[in-house]
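A lone chain, given as structure tokens: the form predicted on its own.
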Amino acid sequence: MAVSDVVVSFALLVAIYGVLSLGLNVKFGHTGLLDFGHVGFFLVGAYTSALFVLPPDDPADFTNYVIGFGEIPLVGTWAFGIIVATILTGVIGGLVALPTIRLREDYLAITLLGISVIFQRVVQSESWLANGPDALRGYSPPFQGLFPIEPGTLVGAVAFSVVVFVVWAVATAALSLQRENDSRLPLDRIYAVTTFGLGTRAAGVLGSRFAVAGVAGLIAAVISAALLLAASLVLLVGALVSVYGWLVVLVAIGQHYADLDRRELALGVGFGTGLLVALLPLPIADRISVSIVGTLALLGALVYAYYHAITSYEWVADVKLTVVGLGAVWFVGIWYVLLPILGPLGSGSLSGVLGTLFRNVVWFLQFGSSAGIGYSIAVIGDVTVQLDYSRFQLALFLLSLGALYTVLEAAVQSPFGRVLRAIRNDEAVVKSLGKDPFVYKVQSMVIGSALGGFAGAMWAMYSQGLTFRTGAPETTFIALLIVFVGGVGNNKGVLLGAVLYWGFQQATTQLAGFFPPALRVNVLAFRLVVVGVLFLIVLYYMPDGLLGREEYSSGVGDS
């Protein structure tokens, strides 16, 4: 599996937990309602959406569920199921809030936790409802039957162009933000080209940079569909889109760390390199005991050196988090680019080195599938490429996440959002201004729970199978950790927290591969302990998270 395929899987989970955590952030971050039972709405949303796309129950297949709408036109679709799941969880959230919302914060959290456990136990014990303790399967995610796509067909070209639209629009929106900063690169020219001239000529007509990015993405999608229908130029389109995405990422990283001087850059690179060196005993040492002791010793030395630096030198303390971020970027770059080529490089295979680099640069496409289109490239050799379903699903998830984030940002910056934050800060002030905190709290529960249900539907599509463990309480605490790490009451911080959490999960999964199978399960289980410790560290040293609370207006008089 190419490293790019691992990144795609990582991004899918980030999107799901990003939506789930945004819902919890509405409740706790913006309104101050601590909900330990948020996973209950995630569970209800997942099962509800799945039941809408399942066919009617067949007793012969040993799977029992109360009803299946999959054979009913329009009703038995994922779109309809997701809408119903979102509305239903919002309604349940409101009904649950009515008798509980007046409870004190700690009692409210415990009560909602109990309600979520009830949801989970009902699913587990009532076999007639959704197959009880066994997995609920028998459904497929939307449009999966179209894959592997035929690029020369209209359906294949449309599916391909959907992914192009999402990637191009997101990259163009990000590039438009980078243009505001000084850069040695001709970003204005690049932006003019990638927006097909709209960025300079039609910005005023379209109204905003994001509208320009959307139209540019639509144009790119139409062009890619035409190229696929005319000549099946899958590799060319995939390479162009991939390079554009890499360009925007590298520009963003460069501008983010542009203000660091040489010693700060060197410290960040040294930190990332030190982390890599600390992990070397795992693949190198022959004995597992030596590799574990060696890795822990080197990690301890790295942490001590970092702690000593920030306590001894003021300039290091001023950039302590920036150094860690730069080190992480450096480490990920080495993992993504350098480590995969060590094998072919050691065997002296130039084509293997270039082929590995090419597969990871052209992340837009999946390589090696027997159902793809074959190409012969000089030096690299023969390659087979296709747009696989996981990338198409990622495009759908990112569209959903982007739309929900945009709506939520507008809501929290509106008078309604200002009232929620005022309730969080001082409920008595809200009452003195003639507002009813109870009504706004119920509305907050409805919105946050509906987002939890939407995330559950996304999980049902991603996992293609559900069990009662989908509603395990630990999911709520993962979402809570994501909120605290990124920034309580900060929607951008929530997305950052989701990236960091699943980055940690992905990294530990990779590391567990160096252990014998008998120990691998224990290693993966132990990371829950590590997550708990990190949670406590974040609460103690960074109670407002990495990005802190978003500075929104808190006035409520005009609402």
The other form holds:
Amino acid sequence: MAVSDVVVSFALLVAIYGVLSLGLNVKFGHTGLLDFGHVGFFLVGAYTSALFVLPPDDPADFTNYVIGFGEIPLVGTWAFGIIVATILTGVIGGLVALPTIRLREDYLAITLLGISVIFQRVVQSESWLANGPDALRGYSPPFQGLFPIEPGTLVGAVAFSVVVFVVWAVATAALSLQRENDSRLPLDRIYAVTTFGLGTRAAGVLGSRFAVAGVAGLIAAVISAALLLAASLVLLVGALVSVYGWLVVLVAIGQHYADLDRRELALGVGFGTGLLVALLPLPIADRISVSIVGTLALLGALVYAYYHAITSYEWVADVKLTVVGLGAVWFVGIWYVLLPILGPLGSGSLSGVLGTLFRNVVWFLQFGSSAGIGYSIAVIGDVTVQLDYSRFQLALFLLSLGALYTVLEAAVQSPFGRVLRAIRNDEAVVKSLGKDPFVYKVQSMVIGSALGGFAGAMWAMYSQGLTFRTGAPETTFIALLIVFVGGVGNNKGVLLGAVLYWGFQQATTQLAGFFPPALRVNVLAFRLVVVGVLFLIVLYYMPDGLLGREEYSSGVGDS
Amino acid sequence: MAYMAVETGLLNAISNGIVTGSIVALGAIGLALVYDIGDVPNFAHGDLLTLGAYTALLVNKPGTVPGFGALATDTRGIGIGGMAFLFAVSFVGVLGIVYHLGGRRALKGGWWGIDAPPSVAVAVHVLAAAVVGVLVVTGTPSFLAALLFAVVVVGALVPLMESLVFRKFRAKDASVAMLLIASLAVAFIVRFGVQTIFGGEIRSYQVDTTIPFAGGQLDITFAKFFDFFVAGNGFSLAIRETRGGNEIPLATFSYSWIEVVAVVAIAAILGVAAYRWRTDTAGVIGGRLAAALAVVATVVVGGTALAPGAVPETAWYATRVRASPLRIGIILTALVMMGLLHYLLRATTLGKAMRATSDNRDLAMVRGINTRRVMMTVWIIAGLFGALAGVLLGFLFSNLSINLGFNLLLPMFAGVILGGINVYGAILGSYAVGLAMEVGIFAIPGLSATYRIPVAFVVLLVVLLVKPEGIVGGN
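Right, the form predicted on its own is done, so what does the form predicted in complex with its partner chain look like?
So here's everything in the complex, that chain up top.
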């Protein structure tokens, strides 16, 4: 599996947990309702949406479920299923809230945890409902039938251009933000090109930069669809989009760390390199005990050195988080670019090195599958490329996440959002102003639970198989962690938290691959111990998270 | 004479409920103390039970513990290195528990409540630690040694939660929500810490369940049948067991209605008398406890004295209770532990300090009570009782899984909240929850055993919605 595929599956999980944690953030971050049973809505949403796309139950086979709407036109689609799942979980969230929301904070947490356990037990023990303790399978995610794509057909071209649209729009929006900072690069000119001239000329007509980005994405999508239909130029379009993505990412990293001076940069790079060195015993050492002890000792030394540095030197303490961030970026960069080519480099094959680099640079496409289109490139040799389903799914997920995020941000900044925050801060004040906190709390539960249900439906699409473990209480804990890492009550922080959590998960999953299979359960458990410890550290030292509480305008003039 | 067929019924469910309630109560005692005095609704408490249950494996099946297996000779035997390790851990564990009570001063007898020379106190502590160590090492791999080891180790580890985590959060004036979330993180660390060491597979204890008893052998996991008959001429109880496919009688007790009425009347009179005698005293045995003891004593004495008789051939009502000596032992263990706790709370300086802190922490502090020591005591008790509950639970279920304790968390919370967040209420609440779980499964048709915990939770929900201050009252 190419590195870019790992990144795609990582981003899928980020999108799912992003939506899930946004839901928890509405409840806890904005309103102060501590819902330890958030996963219950995730579970209900996942199973509900799956039952809408499953065909009616065949009594002869081994699976049993109560109902399957899959063969009814319109009803038996993912779109319908996800809407019903969202509404249903919202309604359940409201019904749960009606009696319980008046309870004390700790009682509320216990009660909601209990309700989620009940949901889980029902799914587990009622075998007629959704295949009981066994997995519910037998459905496929939306539009999977279109893949592998036939580039010459209209359907294939449309599916392809949907992904192009999302990537182009996101990249353009990001670029328009970067354009505001000073840069040595001709960002204005690049922006003018990638928005097809709209960014500089039609900005006034279209309004916000996001509208410009959307239209630019649409144009890019239409152009790429035309290219595909006319000449099957899959690789060309893929390479163009990939390069544009890289440009935006690299400019973003450059601008984010532009303020650092040389020694701070060196420290960050040193930290990332140190992390890499600390992990070296895992692939190198022959004996498992040596590699475990060596890695733990080196990691301990790294953490101690970092701790020593931030407590002894003031200039390090000022940039303590930036350094870690830069180190992580450096680490990821080496992992993405350098590590995959070590193998071919060792065997001295230039075409192997270039081929691997090329594959990783053109992240937009999947290489090496049997169903793709073949190309022959100088030096590199023959490659087959295609747009695989998981990239398409990612585009759908990112669209959903972006839409939900936008709506939520609007809601949070509306008078409604202000009342929620006021309830979190002091309920008595809200009451004295004539608003009933009860009504708002129930509404907050409805919205948060509905988002949980939506995330559950996304999970059903992603995992293609559901068990009652989908509703394990650990998931709530992870969502809570994500909310806290980024910043309680800060939607942008929630997304950052999801990225960080799953980045850690992916990295440790890769590391677990170095252990013998018998030990993998232990290693995966150990990383959850680390997650728990990190969570405590975040709670204690940064209770407001990395980004802090978002300061929203009060809606009153600043006079 | 044919023995009439007897089915299990409500009474059997009630007896199961008392067993479940006993284990829930052992866990809930620590949870309630920590909740009440430490102000932490500790979501990690369930995982303490898991920790205790798995710690016992180090003694009970040392060869199966990863890493520790190197010191073992086979699955259950340990070499000299293993013995030294177990001794050292138990020794340090006991001294660690004492150390938690106030550092070096506690080791010198600072917590005793009486003035004793420091050298004597140190000697006593070291001797106690050595005795526990020797008991563990010589008892290996028996179940009781494993139980002792687990209780000591967990009792020494759990107070670290307070001193490393919760004390720091409290010092920052963290809200209840913060403490809740911190406890959830601690739960995560404990649970997956156990899994890091022991892996994912399901484990079990190996216990020699046959013990010599009254000249014969008694298998303590082997069910005995207690058949109750209510007939026209009186009330009978027959104890039977299945041996070699046949049911054989072990003992029969039979009482005429006059005898029953007489015993009940005497028990009532003695109970009321005992209550009057002991009520309004601040001693260990208060009015209600005295009355209960008097009633139990009368029933036992009267029941044995008037026992002779035969089982009736027909009865108005007959029901069977299946109970093994193990289950009865769990109930008795729980009662003994509760008695010890009651003694600690009523008769010792430490216990009085605990009760005072529970009533009003600021006032207790002003009056010179060492509230930090009280806090640590609370966590030690939570660890001791939690480990005991975990090991008993692992033995009763005959398998250990990583979710063992977490599954009991909701019933424990239910019991604690039901009892109004204080120790005595929590015990009562736990039995109510245990009974609700077992009777609920019995009484509601079509409810599988998976629903035990939801039933406990429904009880809690109803109480919270109807009477949020708990059944016992208080704040």
